[in-house]
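First, one chain by itself in C-alpha coordinates, the form predicted alone.
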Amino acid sequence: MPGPGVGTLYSMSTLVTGATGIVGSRVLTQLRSRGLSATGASRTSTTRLDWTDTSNWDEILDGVENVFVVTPPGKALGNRVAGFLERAAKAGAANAVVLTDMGTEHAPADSDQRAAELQAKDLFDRWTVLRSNWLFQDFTEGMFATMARSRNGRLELPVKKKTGISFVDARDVADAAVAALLGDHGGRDYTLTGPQTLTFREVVKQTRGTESPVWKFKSLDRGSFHSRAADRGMSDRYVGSLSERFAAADAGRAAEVTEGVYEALRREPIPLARFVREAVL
(Lines of atoms letter the chains of each structure in order from A and count residues from 1; the text may use other names and numbers.)
(Lines give C-alpha, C1' and ligand atoms only; values in the text may rest on other atoms or scores of the structure.)
Protein backbone atom coordinates (compact mmCIF):
# COMPACT_ATOMS: atom_id res chain seq x y z
CA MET A 1 0.00 0.00 0.00
CA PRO A 2 1.24 3.55 -0.62
CA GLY A 3 2.67 5.42 2.34
CA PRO A 4 1.28 8.65 3.82
CA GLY A 5 0.38 11.17 1.17
CA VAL A 6 1.50 8.86 -1.66
CA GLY A 7 -0.48 7.90 -4.70
CA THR A 8 -1.08 10.69 -7.17
CA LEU A 9 2.39 10.95 -8.73
CA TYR A 10 3.46 7.34 -8.98
CA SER A 11 4.46 7.39 -12.65
CA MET A 12 6.76 10.40 -12.50
CA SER A 13 10.50 10.13 -13.10
CA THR A 14 12.57 11.27 -10.11
CA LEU A 15 16.17 12.46 -9.85
CA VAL A 16 17.77 11.94 -6.43
CA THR A 17 20.89 13.98 -5.72
CA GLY A 18 23.31 12.98 -2.98
CA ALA A 19 22.43 9.43 -3.96
CA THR A 20 25.40 7.84 -2.17
CA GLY A 21 24.81 9.80 1.03
CA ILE A 22 23.01 8.82 4.22
CA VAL A 23 19.61 10.22 3.23
CA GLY A 24 19.83 10.18 -0.56
CA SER A 25 20.71 6.49 -0.71
CA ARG A 26 17.68 5.64 1.41
CA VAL A 27 15.38 7.78 -0.72
CA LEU A 28 16.64 6.11 -3.89
CA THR A 29 16.21 2.62 -2.40
CA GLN A 30 12.64 3.37 -1.36
CA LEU A 31 11.64 4.71 -4.74
CA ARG A 32 13.13 1.75 -6.61
CA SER A 33 11.59 -0.75 -4.17
CA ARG A 34 8.19 0.63 -5.20
CA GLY A 35 9.04 -0.01 -8.85
CA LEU A 36 9.28 3.70 -9.63
CA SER A 37 11.50 5.39 -12.18
CA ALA A 38 14.33 6.95 -10.17
CA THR A 39 17.89 7.95 -11.00
CA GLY A 40 20.57 8.53 -8.39
CA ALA A 41 23.14 11.25 -9.02
CA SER A 42 26.32 12.14 -7.15
CA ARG A 43 30.03 12.59 -7.81
CA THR A 44 30.54 8.82 -7.56
CA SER A 45 27.29 7.55 -9.10
CA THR A 46 26.93 6.21 -12.64
CA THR A 47 24.96 9.39 -13.28
CA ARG A 48 27.59 11.88 -12.23
CA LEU A 49 26.56 15.15 -10.60
CA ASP A 50 29.24 17.59 -9.47
CA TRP A 51 27.95 20.89 -8.16
CA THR A 52 31.05 22.63 -9.53
CA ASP A 53 30.63 21.25 -13.08
CA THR A 54 27.50 22.32 -14.94
CA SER A 55 28.37 20.67 -18.26
CA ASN A 56 26.00 17.67 -17.93
CA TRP A 57 23.18 19.22 -15.95
CA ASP A 58 20.78 19.50 -18.88
CA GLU A 59 21.47 15.88 -19.82
CA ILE A 60 20.72 14.43 -16.40
CA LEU A 61 17.61 16.60 -16.00
CA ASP A 62 16.10 15.54 -19.32
CA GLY A 63 12.69 13.96 -18.70
CA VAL A 64 12.83 14.46 -14.91
CA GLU A 65 9.54 15.43 -13.28
CA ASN A 66 10.48 15.20 -9.59
CA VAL A 67 13.82 16.30 -8.14
CA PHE A 68 15.16 15.65 -4.64
CA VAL A 69 18.05 17.95 -3.83
CA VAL A 70 20.38 17.46 -0.88
CA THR A 71 22.15 20.76 -0.27
CA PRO A 72 25.72 20.28 1.02
CA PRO A 73 26.59 22.82 3.72
CA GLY A 74 29.68 24.98 3.69
CA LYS A 75 31.05 23.95 0.31
CA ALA A 76 31.46 27.51 -1.10
CA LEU A 77 29.34 26.53 -4.09
CA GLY A 78 28.33 30.06 -4.99
CA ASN A 79 24.65 29.07 -5.05
CA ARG A 80 25.27 26.31 -7.62
CA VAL A 81 22.45 24.25 -6.07
CA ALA A 82 20.05 27.13 -6.64
CA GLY A 83 21.29 27.26 -10.23
CA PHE A 84 20.63 23.54 -10.60
CA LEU A 85 17.06 24.05 -9.45
CA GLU A 86 16.65 26.78 -12.06
CA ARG A 87 17.85 24.34 -14.74
CA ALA A 88 15.44 21.70 -13.41
CA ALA A 89 12.49 24.07 -13.64
CA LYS A 90 13.42 25.07 -17.19
CA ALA A 91 13.74 21.39 -18.12
CA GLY A 92 10.14 20.81 -17.06
CA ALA A 93 10.44 19.36 -13.56
CA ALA A 94 7.18 19.91 -11.73
CA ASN A 95 8.10 19.16 -8.12
CA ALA A 96 11.18 20.01 -6.05
CA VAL A 97 11.96 18.63 -2.60
CA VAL A 98 14.92 20.37 -0.97
CA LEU A 99 16.76 19.04 2.09
CA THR A 100 18.66 21.56 4.22
CA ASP A 101 19.74 21.85 7.84
CA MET A 102 17.56 22.73 10.81
CA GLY A 103 17.54 26.51 11.23
CA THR A 104 18.30 27.34 7.59
CA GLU A 105 15.26 29.62 7.46
CA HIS A 106 17.23 32.03 9.66
CA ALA A 107 20.32 32.03 7.42
CA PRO A 108 21.16 34.95 5.08
CA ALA A 109 19.31 34.80 1.78
CA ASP A 110 22.55 34.52 -0.17
CA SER A 111 23.86 31.50 1.78
CA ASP A 112 23.93 28.33 -0.31
CA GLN A 113 21.29 26.38 1.59
CA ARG A 114 18.88 29.28 2.09
CA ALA A 115 19.28 30.31 -1.56
CA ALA A 116 18.30 26.78 -2.61
CA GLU A 117 15.18 26.91 -0.41
CA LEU A 118 14.13 30.28 -1.81
CA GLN A 119 14.81 29.22 -5.39
CA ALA A 120 12.60 26.16 -5.03
CA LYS A 121 9.78 28.24 -3.62
CA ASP A 122 10.12 30.84 -6.36
CA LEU A 123 10.39 28.53 -9.38
CA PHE A 124 8.17 25.50 -8.68
CA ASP A 125 4.42 25.33 -8.33
CA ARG A 126 4.97 22.30 -6.08
CA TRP A 127 7.84 22.43 -3.63
CA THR A 128 8.63 21.04 -0.19
CA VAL A 129 11.45 22.08 2.13
CA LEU A 130 12.77 19.58 4.67
CA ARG A 131 15.09 20.89 7.40
CA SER A 132 16.82 18.12 9.32
CA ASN A 133 18.64 18.10 12.63
CA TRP A 134 21.80 15.99 13.07
CA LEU A 135 21.23 12.31 12.27
CA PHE A 136 21.66 9.24 14.48
CA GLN A 137 23.39 7.68 11.49
CA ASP A 138 26.12 10.33 11.67
CA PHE A 139 27.48 8.19 14.52
CA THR A 140 27.51 4.97 12.50
CA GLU A 141 28.15 5.90 8.88
CA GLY A 142 28.51 9.67 8.68
CA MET A 143 30.77 12.51 9.70
CA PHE A 144 30.98 11.72 13.42
CA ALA A 145 31.98 8.13 12.67
CA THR A 146 34.71 9.34 10.30
CA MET A 147 36.03 11.80 12.86
CA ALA A 148 36.10 9.19 15.62
CA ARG A 149 38.00 6.67 13.50
CA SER A 150 40.81 9.19 13.08
CA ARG A 151 41.02 9.71 16.87
CA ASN A 152 40.90 6.13 18.18
CA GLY A 153 37.19 6.26 18.89
CA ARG A 154 37.06 9.77 20.39
CA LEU A 155 34.55 12.21 18.95
CA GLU A 156 35.97 15.68 19.57
CA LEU A 157 33.66 18.58 18.78
CA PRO A 158 33.32 22.27 19.72
CA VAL A 159 30.12 21.62 21.65
CA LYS A 160 29.54 21.97 25.38
CA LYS A 161 28.99 18.74 27.27
CA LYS A 162 25.45 19.66 28.27
CA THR A 163 24.34 20.95 24.86
CA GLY A 164 21.09 19.27 23.86
CA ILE A 165 20.21 18.20 20.29
CA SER A 166 17.02 16.57 19.02
CA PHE A 167 18.82 14.03 16.81
CA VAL A 168 16.66 12.45 14.09
CA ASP A 169 16.81 9.08 12.36
CA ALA A 170 17.78 9.25 8.67
CA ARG A 171 14.95 6.84 7.89
CA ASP A 172 12.45 9.44 9.06
CA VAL A 173 14.06 12.07 6.85
CA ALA A 174 14.06 9.71 3.86
CA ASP A 175 10.43 8.73 4.50
CA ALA A 176 9.46 12.41 4.59
CA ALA A 177 11.33 13.03 1.34
CA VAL A 178 9.57 10.13 -0.41
CA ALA A 179 6.19 11.31 0.88
CA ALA A 180 6.91 14.81 -0.46
CA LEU A 181 8.08 13.48 -3.82
CA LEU A 182 5.07 11.24 -4.35
CA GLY A 183 2.24 12.82 -2.41
CA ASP A 184 0.50 16.08 -1.66
CA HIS A 185 2.98 18.06 0.41
CA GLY A 186 3.45 21.04 -1.90
CA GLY A 187 4.06 24.41 -0.25
CA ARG A 188 5.11 22.89 3.07
CA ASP A 189 8.16 23.37 5.29
CA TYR A 190 8.97 20.55 7.72
CA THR A 191 11.60 20.76 10.44
CA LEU A 192 12.51 17.15 11.21
CA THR A 193 13.73 16.11 14.66
CA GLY A 194 13.69 13.06 16.87
CA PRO A 195 11.32 12.63 19.80
CA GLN A 196 13.74 13.76 22.53
CA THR A 197 16.64 16.08 23.25
CA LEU A 198 19.97 14.38 23.97
CA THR A 199 23.57 15.39 24.53
CA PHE A 200 26.40 13.99 22.44
CA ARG A 201 27.66 12.14 25.50
CA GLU A 202 24.27 10.48 26.03
CA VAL A 203 24.11 9.32 22.41
CA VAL A 204 27.68 7.98 22.50
CA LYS A 205 26.97 6.10 25.72
CA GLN A 206 23.89 4.43 24.24
CA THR A 207 25.39 3.61 20.84
CA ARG A 208 28.51 1.81 22.11
CA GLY A 209 28.47 -1.74 20.83
CA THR A 210 26.51 -0.86 17.69
CA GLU A 211 27.91 -0.06 14.26
CA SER A 212 29.24 3.19 15.69
CA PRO A 213 33.04 3.53 16.05
CA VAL A 214 32.47 6.37 18.53
CA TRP A 215 33.39 5.31 22.07
CA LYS A 216 33.98 8.62 23.82
CA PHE A 217 32.92 12.25 23.47
CA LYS A 218 35.24 15.15 24.22
CA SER A 219 34.38 18.84 24.12
CA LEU A 220 36.93 20.98 22.26
CA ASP A 221 37.43 24.72 21.86
CA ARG A 222 36.77 26.04 18.35
CA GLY A 223 40.43 26.68 17.60
CA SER A 224 41.46 23.10 18.35
CA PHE A 225 38.54 21.76 16.34
CA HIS A 226 39.49 23.91 13.36
CA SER A 227 43.11 22.74 13.49
CA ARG A 228 42.21 19.05 13.67
CA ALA A 229 39.57 19.36 10.95
CA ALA A 230 42.08 21.11 8.70
CA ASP A 231 44.53 18.26 9.34
CA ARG A 232 41.85 15.89 8.01
CA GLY A 233 41.66 17.91 4.79
CA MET A 234 38.43 19.79 5.46
CA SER A 235 38.17 23.20 3.81
CA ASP A 236 38.03 26.38 5.87
CA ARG A 237 34.55 27.12 4.50
CA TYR A 238 33.24 23.71 5.51
CA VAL A 239 34.82 23.85 8.97
CA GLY A 240 33.38 27.32 9.43
CA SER A 241 29.93 26.07 8.50
CA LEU A 242 30.19 23.19 10.96
CA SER A 243 31.41 25.55 13.69
CA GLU A 244 28.40 27.79 13.08
CA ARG A 245 26.04 24.84 13.48
CA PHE A 246 27.76 23.77 16.70
CA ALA A 247 27.62 27.33 18.02
CA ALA A 248 23.90 27.43 17.23
CA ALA A 249 23.49 24.16 19.12
CA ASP A 250 25.31 25.60 22.13
CA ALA A 251 22.88 28.52 21.98
CA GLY A 252 19.99 26.05 22.24
CA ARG A 253 18.79 26.28 18.65
CA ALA A 254 19.11 22.54 17.92
CA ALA A 255 17.34 21.31 21.04
CA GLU A 256 13.71 21.84 20.03
CA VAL A 257 11.61 18.75 19.47
CA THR A 258 9.27 19.52 16.59
CA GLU A 259 6.16 17.87 15.16
CA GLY A 260 7.68 17.79 11.66
CA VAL A 261 7.98 14.01 11.32
CA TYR A 262 4.42 13.49 12.54
CA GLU A 263 3.07 16.23 10.29
CA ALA A 264 4.78 14.72 7.24
CA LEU A 265 4.20 11.03 7.99
CA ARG A 266 1.38 10.80 10.53
CA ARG A 267 3.53 8.72 12.85
CA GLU A 268 5.95 9.44 15.66
CA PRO A 269 9.69 9.77 14.92
CA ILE A 270 12.04 6.86 15.58
CA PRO A 271 13.61 7.13 19.06
CA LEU A 272 17.27 6.51 19.87
CA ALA A 273 16.41 3.24 21.66
CA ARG A 274 15.00 1.76 18.44
CA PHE A 275 17.95 3.01 16.40
CA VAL A 276 20.35 1.38 18.83
CA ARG A 277 18.37 -1.88 18.88
CA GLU A 278 18.44 -2.09 15.09
CA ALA A 279 22.06 -1.02 14.67
CA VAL A 280 23.67 -3.63 16.93
CA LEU A 281 26.70 -5.37 15.39
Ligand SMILES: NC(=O)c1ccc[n+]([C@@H]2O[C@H](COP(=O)([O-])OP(=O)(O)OC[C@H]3O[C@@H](n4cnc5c(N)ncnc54)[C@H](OP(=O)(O)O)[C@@H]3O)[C@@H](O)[C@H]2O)c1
Second form
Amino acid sequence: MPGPGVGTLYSMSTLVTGATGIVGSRVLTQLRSRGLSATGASRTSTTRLDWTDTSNWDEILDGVENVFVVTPPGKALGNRVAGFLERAAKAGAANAVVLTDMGTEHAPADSDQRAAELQAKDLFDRWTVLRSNWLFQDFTEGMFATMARSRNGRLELPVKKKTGISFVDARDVADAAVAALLGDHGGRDYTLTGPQTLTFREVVKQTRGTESPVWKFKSLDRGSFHSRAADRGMSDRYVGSLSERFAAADAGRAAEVTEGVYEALRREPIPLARFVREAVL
Ligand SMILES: NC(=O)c1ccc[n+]([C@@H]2O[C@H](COP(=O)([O-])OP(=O)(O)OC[C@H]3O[C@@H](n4cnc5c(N)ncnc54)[C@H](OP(=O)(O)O)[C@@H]3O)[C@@H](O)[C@H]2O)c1
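Given the form predicted alone above, produce the structure of the same protein in the form predicted together with the named molecule.
Below is the entire complex, every chain and molecule, led by the chain shown above.
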Protein backbone atom coordinates (compact mmCIF):
# COMPACT_ATOMS: atom_id res chain seq x y z
CA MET A 1 0.00 0.00 0.00
CA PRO A 2 1.51 3.39 -0.91
CA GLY A 3 2.31 5.79 1.92
CA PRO A 4 0.64 9.18 2.26
CA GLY A 5 1.99 12.14 0.30
CA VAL A 6 4.14 14.77 1.99
CA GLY A 7 1.35 17.37 1.93
CA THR A 8 -0.93 14.97 3.75
CA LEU A 9 1.77 14.16 6.31
CA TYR A 10 2.20 17.72 7.44
CA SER A 11 -1.47 18.09 8.28
CA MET A 12 -1.62 14.76 10.09
CA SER A 13 -2.13 14.73 13.78
CA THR A 14 -0.17 12.21 15.82
CA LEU A 15 -0.84 11.15 19.38
CA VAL A 16 2.27 9.94 21.23
CA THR A 17 1.58 7.89 24.36
CA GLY A 18 4.25 7.31 27.00
CA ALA A 19 5.28 10.86 26.10
CA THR A 20 7.34 11.49 29.24
CA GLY A 21 9.19 8.19 28.87
CA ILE A 22 12.57 7.37 27.37
CA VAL A 23 11.25 6.48 23.91
CA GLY A 24 8.02 8.51 23.76
CA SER A 25 9.77 11.78 24.66
CA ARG A 26 12.21 11.26 21.79
CA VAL A 27 9.43 10.42 19.34
CA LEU A 28 7.53 13.56 20.34
CA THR A 29 10.61 15.79 20.07
CA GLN A 30 11.41 14.45 16.61
CA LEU A 31 7.91 14.92 15.26
CA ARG A 32 7.73 18.47 16.58
CA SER A 33 11.18 19.34 15.30
CA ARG A 34 9.90 18.45 11.82
CA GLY A 35 7.03 20.90 12.30
CA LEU A 36 4.46 18.13 12.54
CA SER A 37 1.36 18.25 14.67
CA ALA A 38 1.98 15.92 17.60
CA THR A 39 0.43 15.64 21.06
CA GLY A 40 2.14 13.86 23.92
CA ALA A 41 -0.02 12.00 26.41
CA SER A 42 0.59 10.24 29.72
CA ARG A 43 -0.58 10.57 33.32
CA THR A 44 1.66 13.58 33.93
CA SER A 45 1.53 15.17 30.47
CA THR A 46 -0.63 18.22 29.77
CA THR A 47 -2.85 15.90 27.77
CA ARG A 48 -3.63 13.41 30.49
CA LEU A 49 -3.88 9.77 29.49
CA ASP A 50 -4.16 7.03 32.05
CA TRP A 51 -4.44 3.46 30.83
CA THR A 52 -6.61 2.71 33.85
CA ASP A 53 -9.12 5.53 33.21
CA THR A 54 -11.06 5.44 29.94
CA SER A 55 -13.17 8.53 30.67
CA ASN A 56 -11.35 11.01 28.41
CA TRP A 57 -10.08 8.69 25.69
CA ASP A 58 -12.59 9.77 23.02
CA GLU A 59 -11.70 13.40 23.66
CA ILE A 60 -7.96 12.67 23.37
CA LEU A 61 -8.47 10.69 20.17
CA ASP A 62 -10.65 13.24 18.40
CA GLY A 63 -9.03 14.18 15.07
CA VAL A 64 -6.00 11.91 15.58
CA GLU A 65 -4.72 10.14 12.48
CA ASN A 66 -1.58 8.43 13.76
CA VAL A 67 -1.11 6.79 17.14
CA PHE A 68 2.15 5.75 18.77
CA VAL A 69 1.32 3.38 21.57
CA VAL A 70 3.66 2.08 24.26
CA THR A 71 2.55 -0.92 26.25
CA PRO A 72 3.78 -0.87 29.84
CA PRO A 73 4.81 -4.40 30.82
CA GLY A 74 3.90 -6.01 34.13
CA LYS A 75 1.02 -3.75 35.01
CA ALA A 76 -1.83 -6.19 34.25
CA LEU A 77 -3.86 -3.49 32.60
CA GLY A 78 -6.48 -5.98 31.47
CA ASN A 79 -5.93 -5.22 27.79
CA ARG A 80 -6.64 -1.52 28.25
CA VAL A 81 -4.06 -0.61 25.64
CA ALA A 82 -5.80 -2.89 23.14
CA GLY A 83 -9.06 -1.16 24.13
CA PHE A 84 -7.43 2.21 23.48
CA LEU A 85 -6.43 1.06 20.00
CA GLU A 86 -10.01 -0.02 19.35
CA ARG A 87 -11.25 3.45 20.30
CA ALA A 88 -8.56 5.03 18.14
CA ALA A 89 -9.64 3.00 15.10
CA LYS A 90 -13.30 3.91 15.73
CA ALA A 91 -12.34 7.57 16.04
CA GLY A 92 -10.83 7.41 12.54
CA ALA A 93 -7.09 6.93 13.17
CA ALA A 94 -5.57 5.15 10.18
CA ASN A 95 -2.07 4.30 11.35
CA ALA A 96 -0.97 2.61 14.59
CA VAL A 97 2.63 2.08 15.69
CA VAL A 98 2.85 -0.20 18.70
CA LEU A 99 5.98 -0.59 20.83
CA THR A 100 6.36 -3.81 22.82
CA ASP A 101 9.21 -5.96 24.15
CA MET A 102 11.49 -8.27 22.20
CA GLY A 103 9.86 -11.72 22.16
CA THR A 104 6.27 -10.52 22.56
CA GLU A 105 5.25 -12.58 19.54
CA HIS A 106 5.62 -15.62 21.83
CA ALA A 107 3.50 -14.16 24.66
CA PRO A 108 -0.06 -15.39 25.28
CA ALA A 109 -2.62 -13.68 23.02
CA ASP A 110 -4.39 -12.17 26.03
CA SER A 111 -1.26 -10.61 27.58
CA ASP A 112 -1.38 -6.79 27.52
CA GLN A 113 1.45 -6.42 25.05
CA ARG A 114 0.51 -9.22 22.64
CA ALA A 115 -3.17 -8.17 22.72
CA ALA A 116 -2.14 -4.64 21.70
CA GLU A 117 -0.03 -5.99 18.82
CA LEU A 118 -2.87 -8.18 17.57
CA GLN A 119 -5.39 -5.37 17.89
CA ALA A 120 -3.27 -3.02 15.82
CA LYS A 121 -2.91 -5.66 13.09
CA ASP A 122 -6.64 -6.37 13.08
CA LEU A 123 -8.03 -2.86 13.13
CA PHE A 124 -5.74 -0.51 11.24
CA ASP A 125 -5.14 -0.03 7.53
CA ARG A 126 -1.54 0.81 8.41
CA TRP A 127 0.18 -0.72 11.41
CA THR A 128 3.73 -1.34 12.55
CA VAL A 129 4.88 -3.40 15.52
CA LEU A 130 8.25 -2.51 17.06
CA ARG A 131 9.66 -4.96 19.57
CA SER A 132 12.56 -3.50 21.46
CA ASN A 133 15.29 -5.09 23.53
CA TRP A 134 16.52 -3.40 26.75
CA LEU A 135 17.77 0.15 26.17
CA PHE A 136 21.22 1.70 26.81
CA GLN A 137 19.29 4.62 28.28
CA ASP A 138 17.95 2.38 31.06
CA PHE A 139 21.43 2.92 32.59
CA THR A 140 21.29 6.71 32.39
CA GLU A 141 17.67 7.72 32.77
CA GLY A 142 15.59 4.57 33.21
CA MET A 143 14.99 1.77 35.64
CA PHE A 144 18.60 0.60 36.07
CA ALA A 145 19.68 4.15 36.92
CA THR A 146 16.90 4.44 39.53
CA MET A 147 17.81 1.08 41.06
CA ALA A 148 21.53 1.90 41.24
CA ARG A 149 20.90 5.32 42.83
CA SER A 150 19.15 3.62 45.72
CA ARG A 151 22.08 1.15 46.22
CA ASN A 152 25.13 3.45 46.11
CA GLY A 153 25.72 2.78 42.43
CA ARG A 154 25.22 -0.98 42.61
CA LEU A 155 22.88 -2.50 40.05
CA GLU A 156 21.63 -5.77 41.48
CA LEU A 157 19.56 -7.92 39.16
CA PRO A 158 18.56 -11.59 38.92
CA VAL A 159 20.62 -12.06 35.78
CA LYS A 160 23.63 -14.33 35.42
CA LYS A 161 27.01 -12.65 34.96
CA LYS A 162 27.50 -14.25 31.56
CA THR A 163 24.03 -13.50 30.18
CA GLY A 164 24.25 -11.57 26.93
CA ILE A 165 21.76 -8.93 25.85
CA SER A 166 21.71 -7.06 22.54
CA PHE A 167 20.94 -3.71 24.21
CA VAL A 168 19.63 -1.06 21.79
CA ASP A 169 19.84 2.74 21.78
CA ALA A 170 16.48 4.46 22.45
CA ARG A 171 17.27 6.81 19.57
CA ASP A 172 17.12 3.88 17.16
CA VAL A 173 13.77 2.81 18.61
CA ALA A 174 12.43 6.38 18.39
CA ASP A 175 13.75 6.80 14.83
CA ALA A 176 12.05 3.55 13.81
CA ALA A 177 8.80 4.75 15.40
CA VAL A 178 8.97 8.09 13.60
CA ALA A 179 9.73 6.35 10.29
CA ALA A 180 6.72 4.10 10.83
CA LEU A 181 4.49 7.05 11.73
CA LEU A 182 5.52 9.03 8.69
CA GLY A 183 6.42 6.53 6.04
CA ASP A 184 5.14 3.31 4.69
CA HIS A 185 6.28 0.59 7.04
CA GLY A 186 2.72 -0.70 7.10
CA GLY A 187 2.13 -4.32 7.94
CA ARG A 188 5.54 -5.12 9.41
CA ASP A 189 7.01 -6.27 12.70
CA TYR A 190 10.55 -5.23 13.60
CA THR A 191 12.62 -6.62 16.45
CA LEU A 192 15.01 -3.82 17.37
CA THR A 193 18.39 -4.61 18.91
CA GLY A 194 21.79 -3.04 19.05
CA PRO A 195 24.72 -4.30 16.98
CA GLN A 196 26.40 -6.37 19.75
CA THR A 197 25.51 -8.79 22.49
CA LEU A 198 26.85 -7.51 25.81
CA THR A 199 26.71 -8.60 29.44
CA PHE A 200 25.55 -6.21 32.15
CA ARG A 201 29.12 -6.09 33.44
CA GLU A 202 30.44 -5.01 30.06
CA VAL A 203 27.87 -2.22 29.77
CA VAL A 204 28.52 -1.04 33.33
CA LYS A 205 32.28 -1.05 32.76
CA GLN A 206 31.93 1.10 29.65
CA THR A 207 29.25 3.51 30.92
CA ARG A 208 30.99 4.19 34.28
CA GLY A 209 31.95 7.85 34.46
CA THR A 210 29.23 8.92 32.03
CA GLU A 211 25.88 10.24 33.18
CA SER A 212 25.08 6.68 34.29
CA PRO A 213 24.92 6.36 38.09
CA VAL A 214 25.63 2.62 37.79
CA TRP A 215 29.11 1.72 39.05
CA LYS A 216 28.90 -1.99 39.68
CA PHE A 217 26.78 -4.92 38.60
CA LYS A 218 25.90 -7.71 40.98
CA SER A 219 24.04 -10.86 40.06
CA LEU A 220 21.31 -11.61 42.62
CA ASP A 221 19.15 -14.66 43.16
CA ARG A 222 15.46 -14.18 42.37
CA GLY A 223 14.36 -14.28 46.02
CA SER A 224 16.73 -11.49 47.10
CA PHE A 225 15.76 -9.41 44.06
CA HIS A 226 12.11 -9.87 44.91
CA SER A 227 12.50 -8.76 48.53
CA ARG A 228 14.66 -5.73 47.63
CA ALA A 229 12.19 -4.68 44.93
CA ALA A 230 9.29 -5.10 47.34
CA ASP A 231 11.16 -2.90 49.87
CA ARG A 232 11.39 -0.29 47.11
CA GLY A 233 7.60 -0.37 46.77
CA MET A 234 7.37 -2.29 43.49
CA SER A 235 4.24 -4.40 43.17
CA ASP A 236 4.50 -8.19 43.21
CA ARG A 237 3.10 -8.33 39.71
CA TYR A 238 5.64 -5.87 38.33
CA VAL A 239 8.55 -7.63 40.04
CA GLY A 240 7.23 -10.95 38.73
CA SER A 241 7.15 -9.59 35.21
CA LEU A 242 10.68 -8.18 35.53
CA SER A 243 11.92 -11.51 36.88
CA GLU A 244 10.36 -13.27 33.90
CA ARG A 245 12.16 -10.94 31.52
CA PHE A 246 15.47 -11.54 33.26
CA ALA A 247 14.85 -15.31 33.23
CA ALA A 248 14.19 -15.04 29.48
CA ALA A 249 17.51 -13.20 29.14
CA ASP A 250 19.29 -15.94 31.14
CA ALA A 251 17.74 -18.46 28.74
CA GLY A 252 19.39 -16.57 25.86
CA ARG A 253 16.23 -15.00 24.48
CA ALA A 254 17.50 -11.40 24.61
CA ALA A 255 20.89 -12.12 23.07
CA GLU A 256 20.17 -12.19 19.35
CA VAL A 257 21.43 -9.31 17.22
CA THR A 258 18.72 -8.69 14.64
CA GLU A 259 18.57 -6.73 11.40
CA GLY A 260 15.50 -4.81 12.67
CA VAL A 261 17.10 -1.36 12.95
CA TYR A 262 18.71 -1.73 9.54
CA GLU A 263 15.48 -2.92 7.94
CA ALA A 264 13.47 -0.08 9.47
CA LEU A 265 16.00 2.71 8.93
CA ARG A 266 18.45 1.53 6.26
CA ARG A 267 21.33 2.34 8.60
CA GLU A 268 23.27 0.43 11.22
CA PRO A 269 22.16 0.54 14.89
CA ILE A 270 24.04 2.85 17.27
CA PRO A 271 26.79 0.91 19.10
CA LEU A 272 27.50 1.19 22.84
CA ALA A 273 30.76 3.05 22.12
CA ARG A 274 28.85 5.91 20.50
CA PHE A 275 26.25 5.96 23.27
CA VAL A 276 29.08 6.23 25.81
CA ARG A 277 30.82 9.04 23.86
CA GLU A 278 27.60 11.02 23.80
CA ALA A 279 26.55 10.33 27.39
CA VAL A 280 29.56 11.95 29.08
CA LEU A 281 28.82 14.01 32.18
N1 LIG B 1 12.99 0.65 28.64
C2 LIG B 1 13.30 -0.50 28.08
O3 LIG B 1 14.41 -1.05 28.27
C4 LIG B 1 12.34 -1.20 27.16
C5 LIG B 1 12.72 -2.46 26.71
C6 LIG B 1 11.88 -3.14 25.85
C7 LIG B 1 10.67 -2.59 25.46
N8 LIG B 1 10.32 -1.37 25.92
C9 LIG B 1 8.99 -0.89 25.48
O10 LIG B 1 9.04 0.49 25.29
C11 LIG B 1 7.97 1.09 26.02
C12 LIG B 1 8.43 2.46 26.46
O13 LIG B 1 9.59 2.28 27.24
P14 LIG B 1 10.26 3.49 27.96
O15 LIG B 1 11.53 3.00 28.56
O16 LIG B 1 10.25 4.67 27.05
O17 LIG B 1 9.23 3.73 29.13
P18 LIG B 1 9.40 4.63 30.40
O19 LIG B 1 10.55 5.56 30.26
O20 LIG B 1 9.31 3.73 31.59
O21 LIG B 1 8.07 5.50 30.32
C22 LIG B 1 6.80 4.93 30.49
C23 LIG B 1 5.79 5.94 29.98
O24 LIG B 1 4.49 5.43 30.19
C25 LIG B 1 3.73 6.37 30.94
N26 LIG B 1 2.85 5.61 31.82
C27 LIG B 1 3.18 4.82 32.87
N28 LIG B 1 2.07 4.32 33.43
C29 LIG B 1 1.03 4.82 32.73
C30 LIG B 1 -0.39 4.69 32.85
N31 LIG B 1 -0.97 3.96 33.81
N32 LIG B 1 -1.17 5.34 31.97
C33 LIG B 1 -0.62 6.09 30.98
N34 LIG B 1 0.70 6.27 30.81
C35 LIG B 1 1.51 5.63 31.69
C36 LIG B 1 4.76 7.19 31.69
O37 LIG B 1 4.34 8.53 31.93
P38 LIG B 1 3.54 9.04 33.21
O39 LIG B 1 4.29 8.60 34.41
O40 LIG B 1 3.48 10.50 32.99
O41 LIG B 1 2.17 8.39 33.09
C42 LIG B 1 5.90 7.26 30.68
O43 LIG B 1 5.65 8.30 29.74
C44 LIG B 1 7.67 0.13 27.16
O45 LIG B 1 6.34 0.25 27.58
C46 LIG B 1 7.95 -1.20 26.54
O47 LIG B 1 6.81 -1.67 25.86
C48 LIG B 1 11.12 -0.67 26.76
